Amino acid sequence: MRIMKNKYDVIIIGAGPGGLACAEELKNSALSVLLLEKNNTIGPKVCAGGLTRLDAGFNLPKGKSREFKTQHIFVNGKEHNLQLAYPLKTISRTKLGQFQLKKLQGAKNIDIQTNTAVLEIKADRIITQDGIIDFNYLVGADGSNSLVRKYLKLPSSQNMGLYYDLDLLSNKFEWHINTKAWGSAYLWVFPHLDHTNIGFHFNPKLISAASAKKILDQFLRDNNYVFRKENFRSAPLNYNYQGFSFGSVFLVGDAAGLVSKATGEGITMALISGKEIAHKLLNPQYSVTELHNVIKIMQRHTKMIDRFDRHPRLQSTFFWLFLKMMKSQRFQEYFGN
């Protein structure tokens, strides 16, 4: 950490996967970069920690993540096994953040400042608790409740994720769907290296947060899981993509609305958008093809869930059809895995 200057070519707000990926691509370039994080430590965040095949180019740390090709999907109580061509992965956000941070060591053009909140954004400067800093370009990588997004006056639409971290170790990657009771919402069981993450993903317009927590708690009790209230977490997930480039301001990951409305996945999209926007900053003619491909996948997810929610009587049929199609590797790739 260095003393902040009064002006930078690029200021990145938020040192999550997207902000760190953006900074990594700008490392040792001709651009001066300030990476700002409001928390004391880079890495920890409320997140289930799931990733798809789209993260393949990021070389996640070996020994710090788990992979699962077999998915156990429970539809209205009946179990089905789905084999994926590319495994789903789980990783702790703390381990991922520290892994990415280590890659920035020795970068002479990047200053990293933690425990610094941004209070206000202007056209060419930000106001922080530690002073005013000018910029040429601003990258908002500050999550679902992004201050940068609010500055741009962009609307947000948010699903919610509730979960508990459990001490037990599991080897079974599970998805639980109850179309009659929950509609498009689902329960998950994600095994990590040193714990298991069990949660519920839902649309708060269709299921209240209080009802969602009751569903999650009852599932844990019914399956004899031991859980503690101090290990309960919740977070919003912004899926309302409105663009990523706004003049000298760019949005990354959750801040851009690059979260799957269907699954809640956001880490992979944050990594890709952070990297692609950095390339765009270095070369304005860069085509961001990889980012556009991710956007298409996210839009497919949104259209699918919107159709699903519009036809509650057909939800079971829709899901059975989707499950059948997911047995095809081609459709898995089309859907983003």
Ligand SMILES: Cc1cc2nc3c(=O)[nH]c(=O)nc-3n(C[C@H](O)[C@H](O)[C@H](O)COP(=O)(O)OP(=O)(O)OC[C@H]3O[C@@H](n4cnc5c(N)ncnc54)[C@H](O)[C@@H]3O)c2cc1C
Contents of the next structure:
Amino acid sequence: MRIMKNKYDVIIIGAGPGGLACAEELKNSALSVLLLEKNNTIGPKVCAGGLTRLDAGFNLPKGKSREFKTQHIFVNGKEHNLQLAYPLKTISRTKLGQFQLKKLQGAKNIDIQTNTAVLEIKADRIITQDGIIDFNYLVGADGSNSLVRKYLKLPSSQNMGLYYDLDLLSNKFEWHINTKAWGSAYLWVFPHLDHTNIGFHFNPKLISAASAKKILDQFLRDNNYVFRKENFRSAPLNYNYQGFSFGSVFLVGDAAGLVSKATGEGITMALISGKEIAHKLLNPQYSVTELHNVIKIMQRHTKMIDRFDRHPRLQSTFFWLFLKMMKSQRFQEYFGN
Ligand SMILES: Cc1cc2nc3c(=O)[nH]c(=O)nc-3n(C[C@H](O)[C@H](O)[C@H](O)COP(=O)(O)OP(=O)(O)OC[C@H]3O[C@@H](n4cnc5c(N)ncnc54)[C@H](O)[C@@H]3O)c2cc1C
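Here we have the form predicted alone; I need the corresponding form predicted in complex with this ligand.
Now the full complex is given, and it begins with the chain already shown.
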């Protein structure tokens, strides 16, 4: 970690996958870059660590993730096995963060400062607990409760995720859907290399956080899972995309609202948007095709869930149809899975 200067070409707020991917693409460029992270350690984040095929362009750490070709989808208690053309993966956020951080080693143009929270944003400067720093460009990669997004006065819409990490080692990648009781919410079982992450993703306007926790606890009890309250976590996910470019200010990942309203997936969108915004900073003419593709997929997910929530009586038919369509590789690509 180096001492901060008082002016940078680019300041990136947040060293999650989005901010780190942005910094990586700016490595050894002519731009001076400051990457700021409020936490002491880079990596840990409330997240289930599931990845779809959208991560294909990223060289993720080998031997640190698990892969699953089959998804087990339980719709109203009935199990459906869905084979995937591209395997789903699970990865530890700490390992992903540390892997991304390592790639920045030796970058002469990048200063990384942890334990530094940005407290306020002005037109051409930020204020941290350590002082004021000027920028030409600001990248908001500061997650679902983004300060940069608030500075831009953009609204947010948030789903919630809550989960337990269990010591148990499991081999089945599961989704549980209960259209009658939960509507568009779902429960997941994501096996990792050294634990299993079991959680619930829901819209807090439709299910209260207290009810969601009851649903999750009940599921764990019904399935005889041993869980401990100290391993419980919860956090919001912002799916309200309103754009990524605002003059000299850019948004990536959750700060940009690039989380799926359907699946809660956001790691890959953060990686892609971070990388694409870096290219845009290096070349303003750069057309962010990959980012536009992922935005389209996110918008499809939002549309699908909004329709689904509007027609509660058709929800089980909808899922039946959805599972049939997901058998086709073309639809898997269209849906982003
Ligand atoms: C319960 C839950 C489960 C999830 N499961 C999955 C999943 O299985 N798969 C998936 O793809 N996605 C999942 N997500 C979503 C995923 O976690 C996010 O989409 C992803 O982390 C977004 O990356 P990011 O870089 O945009 O933001 P983040 O990972 O949130 O990183 C933002 C960083 O900015 C820092 N920061 C914030 N404010 C400041 C400040 N003022 N100053 C300095 N630093 C600051 C934070 O400390 C953080 O390190 C889940 C989310 C939740 C809540």
